[in-house]
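Only one chain is included here, represented as structure tokens and corresponding to the form predicted on its own.
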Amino acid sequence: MGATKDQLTQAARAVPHPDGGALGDGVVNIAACDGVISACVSLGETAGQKQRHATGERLIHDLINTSREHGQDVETCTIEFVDHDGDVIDRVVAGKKEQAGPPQDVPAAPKGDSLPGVKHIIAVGAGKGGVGKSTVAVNVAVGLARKGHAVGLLDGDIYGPSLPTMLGLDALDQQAIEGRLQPFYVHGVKAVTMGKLVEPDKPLIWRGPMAHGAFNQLTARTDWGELDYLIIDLPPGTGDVPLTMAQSLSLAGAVIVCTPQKVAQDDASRAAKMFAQLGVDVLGVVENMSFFIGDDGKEYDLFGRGGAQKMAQRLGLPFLGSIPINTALRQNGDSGDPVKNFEPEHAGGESLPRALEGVVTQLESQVALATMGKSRPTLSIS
């Protein structure tokens, strides 16, 4: 099973600190799974390379050591120092000295055939938090299951991950079967989510290589099986994970969520900005929150409904649709129960199946078109 991260961390905290004692609170944080260890660590200002060095070797052996101890071998190990702001110093990588430097361009990995048996990848992405961007992903996986596709659904918010809330997988452990990831088969999806893989009380923190780590962790050691679509929920922003997305994985296209007010549509612009920038189609942009439907069926619109479809129209992209918010939307999310939003009956009414049924829909055309355009037709000659 290998040892799990308190046992890393308290391996790790008490590893001597240069100055004496022991590192303790200066481990900031530890990230491990199936052979791979990532350790941030705090030294203070007193400490120069060679003491940063040699405590990295040390913390290695000693991680190593504590991993083997629980029956796992350690494939790689690296340990960064960070400044009191944060920033990468120094690292070691298994005893190979690396010392920090300004980021470099970063090649293109080949992608080709890069989640064998999964036929679209599709990122659902935002320029900013709280707009809806995981309850978008986990509603059009729903959806496409619903309509008969084999779906797939990664939680690559790997800074707070909701899934666990929003499929209801509280009561559900994490298994993994020759070091492979099997997916929760949850309301016709399957879903893996790095919110069943660590404590669900303590904060994610991660540094560049260790969210790079985590993510390719996520979609190539987990068993997905045959797939007609694997949707992930990306974090919000356009930092490490959705860089890592655009050189590991043969996308499909990505999907932008944003709701209705200006402020919402800055971000999203940028957002697709960052797609085009990757190589990435954009596939289209849905407006979520696009107004709200109180209780005795009004609709109000709280944040300028029609915003995010002018955003699109401005931008040349796809509009895919608007979604309202209700009270059953977000009872049906808290309570880890999607399915119900496409049951009038539970959904509040009509209006938000058929717009969620739309969405969808809209998708997959998109993404036949997309299709389409990557597979040009050959006329042979004789």
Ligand code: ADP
The other form holds:
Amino acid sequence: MGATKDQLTQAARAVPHPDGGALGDGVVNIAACDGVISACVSLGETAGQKQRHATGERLIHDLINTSREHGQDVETCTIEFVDHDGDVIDRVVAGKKEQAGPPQDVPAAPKGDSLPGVKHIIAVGAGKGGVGKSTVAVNVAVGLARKGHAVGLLDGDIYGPSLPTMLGLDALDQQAIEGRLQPFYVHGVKAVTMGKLVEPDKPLIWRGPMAHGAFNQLTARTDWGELDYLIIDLPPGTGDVPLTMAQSLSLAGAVIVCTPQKVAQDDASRAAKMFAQLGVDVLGVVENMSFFIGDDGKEYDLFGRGGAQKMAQRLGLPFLGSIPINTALRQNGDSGDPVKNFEPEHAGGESLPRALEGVVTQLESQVALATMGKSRPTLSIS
Ligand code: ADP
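Given the form predicted on its own, corresponding form predicted in complex with ligand ADP:
Every chain and every other molecule in the complex is listed next, the one we just looked at coming first.
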């Protein structure tokens, strides 16, 4: 079974602080899964390297003991020390001292073999936060499931997971069997999120190897079963997670979500370049918050409708469709009820369901094209 996060947090908080007393709230975050423990700790400004390492080793000792007491051996235990900005200043790994440094490469699972029952893996990314990336990921997953596909949804946004809210997972507990995460089956979709493995209101600070490890645990140590599509909601921007993903998974491609404004386009084209550098095909661009439909039924162009579509054209990327600004979409997201977005009576009319279904259909076509491209037979004439 292993110790729960609360039990590990309690053990960590009781470890002595170098300035006296216990670490208490200096324990910023703890995550544990299947014998891998990661803790993020702030000792304040006064502690030096020697004190950090002594505290790290004591923490590792106590966390390993707590885990063992609950029947789980520990493979790796990483303690990261952060400053008040959340930057990692030092790291102690399983009793071995390491200086904080650039992210190290974690050996990646062999591509293609990592998720054997999954046919198509699609990442949903965005150049910046708040453009509706998670909303698109959730609704694409639900839309594909409504068309009869077996769909998984992975909340790869390990820094700010939205799925617990958007899928209404708050009252549900994460289950694991023999160290493997059992996805939640909700709204016709199998879902896993870091948000159900960590305390909801704690800042999630992952750097370098921790981010690699956290992402790999969520993908490879989940019992996905057979899936037609696995949708991965990436963190915004161009950080550690897309790199880990591209190293460890064989993707059908990525979807880029962008709002119409110029500043959003600039960030989205950076995301497109990142995917190109990582060797991940871009399946298409979704223009979110494209326009607003008022109560009078008129369409209002708030942000420069068509901007993301033009950007897609400029970059030679397929365009998957536009999603309007829609109050029901936000409300159904906040209440964890995404299926309602596909029901005109709960979606403020026909336009939202039509837009979402259009994006899903375009995406299916692009995946089919990408798959054909990859498995296209070559004809040799002699
Ligand atoms: P991101 O993942 O890019 O940070 P989210 O998907 O979390 O963005 O969306 C941010 C907020 O905007 C959420 O409250 C979501 O419900 C809302 N939202 C996203 N797209 C729309 C839309 N088209 N109309 C109305 N609200 C939207």
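It should be emphasised that the depicted structure is a prediction, and the values quoted were computed from it without experimental measurement. Residue numbers count along the first chain shown, from 1. Here, rigid core means the biggest group of C-alpha atoms that superpose within 1.5 Å across both forms.
A movement of the C-alpha atom of T9 reaching 2 angstroms or beyond is seen between the two forms when the two forms are aligned on their rigid core. Comparing the forms between the two forms on their rigid core, the Cα displacement of K340 stays under 2 Å. Residue displacement note: I60 has its CA displaced by at least 2 Å between the two forms (rigid core superposed).
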